[in-house]
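For reference, the chain that follows is the form predicted alone, supplied as structure tokens.
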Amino acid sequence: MTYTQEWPIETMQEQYEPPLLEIVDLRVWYGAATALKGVDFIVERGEVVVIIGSNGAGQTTIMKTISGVVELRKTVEGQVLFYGTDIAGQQTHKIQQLGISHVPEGRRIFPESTVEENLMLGAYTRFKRERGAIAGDLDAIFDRFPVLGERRKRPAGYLSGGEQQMLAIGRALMSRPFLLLLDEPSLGLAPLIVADVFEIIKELAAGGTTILLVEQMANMALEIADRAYVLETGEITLEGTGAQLLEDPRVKEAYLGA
């Protein structure tokens, strides 16, 4: 299955060539506190863009930003255009409608309902005009990801952390998204289900999905990357392939541990 929406942008699409996705001069402030501080980038499509850093520099931010998550004295300013559409400030469900998902940091499962709850919520504002579609599209991540339609009717709460990583990437698809932005999909899993999870990124991103991921394994992250940015404090302070970066000594010595 490819994971490609075809409502309500395509005529976007006729009208705008890549980037899919531009940030231009973003700049946040919870409070007095700067987050970001002027952060452009760009997402083509069909790629997988990384943007690494230390905890704190604003990778989170960045996401939620782009997501429209709103927090509280939560301040922005500068753009985010979605196919040359400034969607900076729209609400979190109208942006899904336009074809952007967020697997957020920590996953955010909801633990009390059953696995496949959690899926179907995930296609929620496609209910009116796609129903006939989410149900192949269920037994689409059931055929992708087989643990889960194992426990499809066990509580969400029960699974393991990587099936819960899974769980949280297969409710993203669900809505069938343009672009899919991860953040940190490797937090607090073993060493194996990070190499497993990253096996998935590389097949979505084989299959056409493109892929925002911001990620503290950074070697890792790296290598899969077609480009990749540094952010410092709110800044990008690097850019490039994910090749030329893994071989750059600043990130070496800053992120890779040479």
Contents of the next structure:
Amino acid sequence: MTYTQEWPIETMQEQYEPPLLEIVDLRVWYGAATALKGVDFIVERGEVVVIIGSNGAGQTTIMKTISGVVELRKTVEGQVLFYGTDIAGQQTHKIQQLGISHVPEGRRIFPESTVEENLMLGAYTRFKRERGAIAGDLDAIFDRFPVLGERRKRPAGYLSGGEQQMLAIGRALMSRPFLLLLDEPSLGLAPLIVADVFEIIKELAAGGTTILLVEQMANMALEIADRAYVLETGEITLEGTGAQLLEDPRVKEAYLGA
Amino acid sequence: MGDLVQILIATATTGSTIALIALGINIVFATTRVVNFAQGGIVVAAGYIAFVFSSPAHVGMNVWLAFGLTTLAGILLGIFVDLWGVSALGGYDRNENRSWLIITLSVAALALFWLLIPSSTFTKILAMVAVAGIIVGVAYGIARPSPLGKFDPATNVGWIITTFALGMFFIPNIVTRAISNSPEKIPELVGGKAITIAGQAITPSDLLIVGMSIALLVAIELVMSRTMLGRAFHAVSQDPTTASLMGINTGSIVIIAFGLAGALGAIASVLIAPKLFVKLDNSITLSIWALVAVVLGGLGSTKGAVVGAYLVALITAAVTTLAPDGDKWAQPVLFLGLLVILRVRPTGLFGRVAVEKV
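Now that you have shown the form predicted alone, what about the form predicted together with its partner chain?
First the chain shown before, then all remaining chains and molecules of the complex.
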């Protein structure tokens, strides 16, 4: 998907490919409380971009604003450019249909639906046009997460926390997104399971999925990041490659416990 | 023997009708957590609408055609209740102010009745619309958005007043003023000879009620358990925000739920008309039966609603037939039964305690 920028001088006409996701001066308030004070960042195709920060710095607000989740007394200013088109303020289901899949904080699987139904719901918008491809995708998910295959007919509420996280990621992948938003995938999981989850994210990244990851496990997140941002009380205070931030003394002190 | 057959016939026919109405309440509850008290009002309104369409004194069309059009009217009434009584209180997924919706609909209703109603009764109608408007306005005023920023029936209780006012007073009163104030009859959908068993007649209408209700119940259950639309319904009922992250338009799912409930109410109304007549009291009777059925079976459970409906019909028919002065005792016994069952199983017969979200 490319679009041609018309320059005034014909000879300067060129193909311009906007970044997959570009956040421009994003400001969000909840009533009188400011959550984001003007955030700018970019996610290019194929990248893993990580936003680290302490609890309540505004990461989840960024994620919910990108995917259009409306909350009480929330005011949004600024732009969320997806392929160069401003999608801020659009309805959540329409944003999902553009190819943004959001794995929400706390996983939010449908506990009373079976594992398979959860995954099928991930492919809800593809069902009309690409019905034939869905069965294959379902098998691919079960290949990648065998534990989900074993429990496909069980209500998802009976899965363990780690299995639910796999399900939430699998469900998001069923829509074949252009951009995967992962909000705190390690939240509430045992260390061993967290390592599994990061292994999966690494695999997805290697397979070419573009990922925006919000994480408090700064160490592990920065290791898999192509680029990373540090968010502090609604502002981006540092940015760089994952390796750069891992070495940064301020990051070490505040987030890596060194 | 004759008594037993009579009880069975009454249970099968009334029970099937209650099951359709109860299922409508259930579908709306599952998707919105709102108990739609307006369902009984829709049933009565649909009865009078079917009367206008089929009666030779009015439109006088073919009774099956009237049946179809009434079902359509039921869908519209269901959506009307959603827009005016529930969505107007704040919407499901957004926090936008919907007062414009109430104002627009009120003006539209006023204009419509100005055209429809003879001038002598207009002042009455005006007063009624004004009262309903005030009720809706008060409900809207006390309704406050939930901390989650979406419509939350638990904290935003305006729907209790709005659906009750619309269903018990507004819709049935408008319809009875506009059409008729007395009990009316709708021609039966099927004619033919009755079968007699132990001195009790089973008419083709009776068989139609049971057959069509069961076919509808099975069809809806299949749609809910086998299709993508059904899965979307379950998703919205569990977690509307996450459902919208799946690309599901939660607003239209809710509209479909209310429309489907309205259609089921209208179908039930026309089917039971040969037995009950079309009259204003049905609004309360059928509402109570259907609500008891739903609570008895367990709110949100389809199986529960159906079993509850037949149980309500069985208790009512048995007490009415067997006890002296039975029709006076039917409702007290019914409520006693409800109390006993809720004491033993607080979530109803098939109600589940929600699976804990980890």
